[in-house]
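Single chain ahead, by itself, as structure tokens, in the form predicted alone.
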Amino acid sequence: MHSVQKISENIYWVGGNDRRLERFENMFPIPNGVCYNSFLILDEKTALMDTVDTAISRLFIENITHVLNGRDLDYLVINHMEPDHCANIEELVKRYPNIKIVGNKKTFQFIGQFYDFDYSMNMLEVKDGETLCLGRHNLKFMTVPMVHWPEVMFTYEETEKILFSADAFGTFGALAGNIFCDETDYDHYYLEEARRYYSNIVGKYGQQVQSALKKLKDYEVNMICSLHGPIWRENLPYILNKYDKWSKYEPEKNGVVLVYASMYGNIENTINVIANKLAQKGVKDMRVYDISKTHPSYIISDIWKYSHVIFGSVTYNMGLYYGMESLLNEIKALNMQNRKVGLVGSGTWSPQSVKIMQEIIGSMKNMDIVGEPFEVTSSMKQEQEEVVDKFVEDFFKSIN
């Protein structure tokens, strides 16, 4: 039974939901699933905005079918070749050989990587910039190498002024009958998954998303449709405002992100100490997180949000915590950069983590270091107040 919806006059909604799935890309927890869009334009030629994942090929595969009743497709254009996209672009060979595969260079060379049939008699290769006509619309493609891919294009509807995005401005979240973010509750249901979906997948990438963003100003864009999440129909400022904002790694508020690896609880006690002190302080809108307990997308979704992040970790077998070790490496191979950053330790026999986490910080963009770091020797005494209460005390004025 197919499932589609109109988004304007002759162009359709034709993805769907797989709330099956625990990890996108086998990696991130996706409690609330994941929708892949593809978008269907019925013209004097018909044109298929991208395809979707095997989980939801015979859904896909109805919804087209439904639409077009009995007409032939003439184009399949690929935004992004990464397979939960593009997973049916064989299928759609068989059924319809005439079809028109609309890609770039680099389009072409992934297709024949990651599969093996032969679309040479199906290839149109295009440029940045050109453009191909499909009878009252008119799609013009804009390659954005490296959002978050290297062949990723944005392909622009000019008559009703459209921008399928790929990947951009996409969050995770399965659609729950409603398809436009105006008819969502978008900041409560959609606005931690985009940000955690961008900070994770799209995050390294800031200056090709701003080199993106600069290409997007030359176009009056009426709705975004992007391969993940709610279509943007109305209020679009506000999620080329959160790109802009995210892909500078600029923060979006003021607060205190608190991340500690403890195995018997005393870094734990010592970083709830700090806390209560900076609460105490007046500083709102803490989070606290136990990397052995939250997943890592998690707790970096609000290092994007928040202005300040102090780390806490045992030292282990001389060296930092693994959980702590993984997430700083993460952090920096996302380039995260500019924040204000605290640093507490603790050992028993060889404490090494403040050190170690000194070096990964130090290595990384504009990352500045509040404060005097400072190690706790097994558990933290009374006599060690006065240590935390000079760190809570630097930290609290890099805040305001």
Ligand SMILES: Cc1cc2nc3c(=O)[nH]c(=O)nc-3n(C[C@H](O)[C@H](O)[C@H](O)COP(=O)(O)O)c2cc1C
Given for the second form:
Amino acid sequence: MHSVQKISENIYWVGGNDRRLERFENMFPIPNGVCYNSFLILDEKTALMDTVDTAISRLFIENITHVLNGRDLDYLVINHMEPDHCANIEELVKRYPNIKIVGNKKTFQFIGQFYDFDYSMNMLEVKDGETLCLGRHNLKFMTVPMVHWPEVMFTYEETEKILFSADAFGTFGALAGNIFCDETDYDHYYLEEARRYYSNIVGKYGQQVQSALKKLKDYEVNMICSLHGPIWRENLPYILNKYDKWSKYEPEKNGVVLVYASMYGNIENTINVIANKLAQKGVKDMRVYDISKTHPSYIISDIWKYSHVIFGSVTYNMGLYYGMESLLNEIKALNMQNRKVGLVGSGTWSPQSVKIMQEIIGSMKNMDIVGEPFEVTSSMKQEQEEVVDKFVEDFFKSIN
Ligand SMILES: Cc1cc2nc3c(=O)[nH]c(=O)nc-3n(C[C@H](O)[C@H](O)[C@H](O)COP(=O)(O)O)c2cc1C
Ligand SMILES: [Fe+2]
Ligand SMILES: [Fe+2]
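Since the one above is the form predicted alone, can you give the form predicted in complex with the named molecule too?
Up next: the whole complex, starting with the chain shown before.
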């Protein structure tokens, strides 16, 4: 049985959900599942905006067969050539041999790299700024390279002013029947996941997201249809402003994320002592994470949100505990910048962790180390309270 919804008079949502998948990209836990959106426009010509993941191919084919109701499919626009959206291209070419696949040069390069079927008769290559008339609807293509991948395009439908935005403005989390943001408790249910999706998946490309946002300034947009998550048709500045902040690596909130890597609980204790002292000074809404317990994507997402972060790590074989090492290298790879950072380390015979963390943080852009980084020898003793108090005092001052 098909499962479609109208998003406007002649445009249908024909996507679906996957609540079984454990990890998106085999990496990111998705406790609330994920959705793959696809949209079908009926006009003098019919046009499908992207396909979906293999997980929901069967439903997807039922959906478009139902909406087309015997009509041919004239165009398949590929805004993003990542497999979670492209699993059904070959199937569509088989079912609709007259179909024209609309993409740019890079799109076609990637189709050939991923798949083995002959699509040479079905190609319609477009360039940035070109348009395609469907009748009453007019599609305008904007290349937005690296708003996840190099081939990514936005497609802007000029009549209804709908932006099909590829992965941009999307989120983890399946749709619960409600396909519009304004029908959901977005702040409560989706926002954290939208930030985790953005920061981990697109976060590295802040500059390219800034360029895409600048391009969008020339267009009036009534609706944003991302490939993941609910559709924006009200209060669009809300998500556009979030993207502006996230892509400028500006914190949304004053606050502290504390992350520790601890085997026996001693540096964990130090981090708890610091958090308690900061709380007593009035710092609110802190987050404390055990690197071995929480998937780094959640920690990265909170580092994106808050202004301050404190890392505490043991020394491990003259290096960093590897969960911490990979977290620091990952935030560096994602181009994280503009945060205030506190550092605490420990060791039993030759502590190295503070030095190594300083090197990594020091090699990043605009990451200010605040408070004097200090070391704990095996476990923190009462005699060190003065050192901790001084650290907390200096750190606290930088928050206000
Ligand atoms: C496999 C392993 C390797 C370690 N390597 C070092 C090291 O190279 N230098 C050092 O000073 N301590 C090293 N340690 C000791 C821990 O860093 C130290 O005991 C730490 O203070 C424990 O803190 P925790 O209670 O927070 O886990 C190592 C411990 C383990 C288990
Ligand atoms: Fe993607
Ligand atoms: Fe995607």
